[in-house]
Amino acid sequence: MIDFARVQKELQECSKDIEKSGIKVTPKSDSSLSRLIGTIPGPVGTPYEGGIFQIDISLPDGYPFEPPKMQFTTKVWHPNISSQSGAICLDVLKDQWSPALTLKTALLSVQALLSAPQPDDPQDAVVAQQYLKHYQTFVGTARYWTESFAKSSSLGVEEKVQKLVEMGFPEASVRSTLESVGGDENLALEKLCSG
């Protein structure tokens, strides 16, 4: 059984120093604390700098004794993150997890992984090969993906609405869809296209 009192406390801890860390965790819906959305800023001095990355967090029944399941919903070009699914290859999310760790420390570890890729233990072999053999191309691609996928969601709401309305969607449904996905422009576009 998930320790919801602890999860509540962790959410409060995260919101305390959001200005300093930039790390945010919010419930995906009002009805449950087992599905969360984490947000981390791209580390300074990396191709991810300036990007805001969203991570889907799913808490298993055994949390905090079992690690949270995390995967990027923002597309990322990185050897240890699947460019297709957003799956993350990181020991603290697997066998190195400890109940002493928190959602925030897990997200800090993911952020540190952005700064220090481990191409010898890749989640995405294509990206890892590029990192090892054509480093400058890797940096350029990672920067391009950050510009394309991690920065558009930092636009103001009105700019997002304007962009989606220009694509031909009705303004009312654009606003309600953006609201339902927490302002994530890419998710809103997916939802508008599918329904």
Contents of the next structure:
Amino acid sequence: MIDFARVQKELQECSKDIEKSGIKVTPKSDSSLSRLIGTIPGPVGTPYEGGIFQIDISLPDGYPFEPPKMQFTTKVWHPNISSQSGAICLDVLKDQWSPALTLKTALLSVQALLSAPQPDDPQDAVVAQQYLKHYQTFVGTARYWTESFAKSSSLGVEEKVQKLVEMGFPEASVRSTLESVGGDENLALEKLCSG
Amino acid sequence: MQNQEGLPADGEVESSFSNSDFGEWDTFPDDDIMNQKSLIQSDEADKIPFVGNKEPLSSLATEYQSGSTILLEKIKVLSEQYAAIRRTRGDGNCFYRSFMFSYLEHILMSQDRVEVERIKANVEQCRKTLQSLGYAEFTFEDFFGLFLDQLESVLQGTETSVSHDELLSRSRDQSISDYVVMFFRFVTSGEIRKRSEFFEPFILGLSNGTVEQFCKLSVEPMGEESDHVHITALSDALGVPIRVVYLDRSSCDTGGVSVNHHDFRPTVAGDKPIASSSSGTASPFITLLYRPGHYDILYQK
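After the form predicted alone, can we look at the form predicted together with its partner chain?
Once more the chain from above appears, this time first in line as the rest of the complex follows.
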């Protein structure tokens, strides 16, 4: 049986310092507290900076003795997060979970994971390989994904693609170039022009 | 990889990985591993409850019938002093679970209200320790509350009083038992962090990490086993002496077989008084039997 009184307290506590932490937890629906949505801002100084990432949270019956299940719903390019499913590889969500932790501290750990990838213990082997072998490409891709999927306000990637295609560049190379420069339209144009 | 022909099993594993280039991991999600872990735990649960029934010490000897003669000798020595054993489940929480039952049972039998008042003061102290260490109140208050409820309930003469049978069944009820275990984990972690300078050298020897990491990884998660450090911290924090009797294969040079024990005696920190057994003797009223990796409860004759 989930300890809902505790979940309630956690939600209250978390909403108190939203300004400071930027971390939000809200119930998915009014009827139940077992499904929640967490939101974390991408850490400053990382390819995730400026992005807002959504995480699907579901509480198992044994919560808080069992860890909350967390999964990114925002697509993210990171060695410890599946680029397909959003599954997160993080010790505190598994055997290092303790009832002394909370949804907020768990989300803080996820946020810290964005700052400090552990490619030696990957969730997504493709991303991890890229991180280890072609670090700059990794940074570019991660930034591009942040631009494309974690930013709702900025100009959408599709619009950038369309703009560049209209200038006469082939779509495939527009996409790969945009990706390689992390979604920056001007850099992509420069690169496309220089051949 | 350097798999030899002689190791076909390893070779098979290796080839299945290289075929799909890590793709296997996608079909082997963490959920499955977690599920398997809980399956193992429920298998274990079928064998022995969190806290077992009291058994005569002879049942321990039966267990080693075809085993080490040193152990059988030692059990014989034990049986001169101890009458019975109560086993606990080997789920990594056995030290806390043994302590819980042993302590509450002692209060139930002795009705020692002075001791109850004493430990309550210590519990309050522990609460303050956690607050000052920056723990959010709501993360630990339920666990503290539940322990204090159990403490009240073993004192007889009120509406909420429980019998010995009821204490046993509560200790077997996960929704109570695990909360009390977690209460002890909070108390232990708080004490270690509060006196991190004292505990640091011991922890460095065990884990190579910082005191904080040790608490996060080896004290606060359920199922993490307890060592000297944990027992010292819990005994100090609550002011309750604990005797641990060691049943292992170590033999004695002098020829005669004896059984080692160690008394964890709370260091008198500040003005905190220490629990004494009702008979006034110096020996701790909680005695645990340690076999490598596991704690059970022992009963003196």
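Here the structure is a predicted model, which is why all the values come from computation and not from measurement. Positions refer to the first chain, counted from 1. So that the term is clear: the rigid core is the largest set of C-alpha atoms that superpose within 1.5 Å between two forms.
Enquirer: Honestly, after the rigid core fit, is residue 173 moving at least 2 Å at Cα between these two forms?
Expert: Yes, because once the rigid core is superposed, the C-alpha of residue 173 moves 2 Å or more between these two forms.
Enquirer: Does the distance between the two CA positions of residue 7 reach 2 Å or more between these two forms, the core being superposed?
Expert: No: residue 7 shifts by under 2 Å between these two forms.
Enquirer: How much does the C-alpha of residue 188 shift between these two forms, in angstrom, given a rigid core superposition?
Expert: So the C-alpha of this residue moves 29.2 Å.
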